[in-house]
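Shown next as structure tokens: one chain only, the form predicted alone.
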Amino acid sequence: MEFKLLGRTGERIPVIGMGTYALGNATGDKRREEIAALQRGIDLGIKFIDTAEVYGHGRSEALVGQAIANRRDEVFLATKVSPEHFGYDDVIQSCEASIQRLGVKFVDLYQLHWPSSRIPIQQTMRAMEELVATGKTRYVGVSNFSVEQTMEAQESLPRSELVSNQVRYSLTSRSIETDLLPYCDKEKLTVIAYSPLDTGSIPKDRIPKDMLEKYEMTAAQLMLNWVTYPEPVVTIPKAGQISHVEENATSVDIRISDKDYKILSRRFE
């Protein structure tokens, strides 16, 4: 597995992580399959798991907690707080509730899930700094923030440093290339790309077959290879099935050439 630095921290995280959106709602065999998929991912080196309090109203975090029981030290664990909980006390309580559902003592990365127009970012970030100071989280991140919102978030952290921005990014969803991706690259902020496979709608008919044959990759693997090609970007494809996790795990074993990266980029402009 390839690793990249998280922001300016010196922490190295896997380029391919595991997203858990829509996981945790199932019961019986399906639930066991989801847990097994996460555990298989850890075995294969995909030791970065991302979840959120809003996913299944906490059920996703509970599922992740089951999957990483007795394996906490192996995993870089990230979760997110929802905008309706951005008040100072609510942030603290939400983090503590997430930690309890996950069955851990702390999370590695705590992120603001979406910007809020109702609660001042200064109040929210004051709570985030308190969580860092008390050891409830190691790092602070944001999600779905614009350049301006990211800058304001960083300015509201006098004692800490913003390390990441989690945003939608794929071959078919590239709006961040205009300003956010260059900004994060310049400021050494990690971009955590979600929905890198276009929520499963992989455009196989648009991906050059000769490129798939050249690198002996599936269309999904080539898309993951492409999306993590820029230096600041790591990604978190959904990890609901063992077969998908195994496919994802080898997607960056070989890197596509700069020439092919540009060809693929132009194909989807």
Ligand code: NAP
Given for the second form:
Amino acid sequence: MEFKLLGRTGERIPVIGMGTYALGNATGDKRREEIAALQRGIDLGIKFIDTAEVYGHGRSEALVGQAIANRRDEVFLATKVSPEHFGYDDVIQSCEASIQRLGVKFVDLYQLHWPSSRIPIQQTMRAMEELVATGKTRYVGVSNFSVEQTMEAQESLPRSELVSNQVRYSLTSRSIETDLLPYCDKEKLTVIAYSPLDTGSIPKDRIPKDMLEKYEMTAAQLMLNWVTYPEPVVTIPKAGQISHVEENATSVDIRISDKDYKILSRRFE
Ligand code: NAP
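Give me the form predicted together with this ligand now, not the form predicted alone.
The complete assembly is shown below, putting the previous chain first.
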């Protein structure tokens, strides 16, 4: 597995992780497969799991907790607090509740899920700094923040550093290329690309067949290879099926050429 630095921290995280939106709602065989899929991903080196308190009202975190039981040390674990919990006390309580559902002592990355227009970011970030100080999270990140909001978030953290911004990015969702991606590159902030497979609607017909043959990749693998090509970007495809996890885990084993990267970029512009 290829690794990239998380922000300016010196910590290395896998370029391919695992998203968990909509996992944890099923029961029986389907639930067992979801757990097995996450465990297979860990076995294959995609040891970065992203979840959120809001996913299935905590059911995704509980499923992740089951999957990583006895394997906590192997995984870089990220979760998110929802904007309705951005008040100081609520942030602290939300983090504690997530930690309990996950069955861990701390998370590695705690992220603000969306910006809030109601609660001043300074108040929320004071709580995030308290969580760092008390060892409940190692790092602080944001999600769905514009450049201006990211700058304000950075300025609201006097004692720690903002390490990442999780945003939508894929071959067909390119809006961050205008200003957020260059900004994160300059500021050494990690971009965690979500919905890298367009939530499963993979645009197979538009991906050049000769390129898939040349690299012996599936369309999904090529999308993941493409999305993580820019320096600051890592990604978290969600896969409830083991075969999908296996495919995603090998998607950056080889890198497409600079020329092919540009051809693909232009085709989907
Ligand atoms: P996604 O990862 O783009 O797509 C997931 C879909 O792709 C699932 O239906 C999955 O199927 C399918 N899939 C996975 N691997 C595949 C493969 N190799 N070949 C074919 N299909 C494949 O969409 P997403 O779930 O929206 O995004 C990923 C993660 O990002 C989420 O789970 C979540 O953790 C995070 N996210 C964050 C935000 C935010 O606001 N911060 C918003 C959206 C998502 P199976 O499940 O059947 O395997």
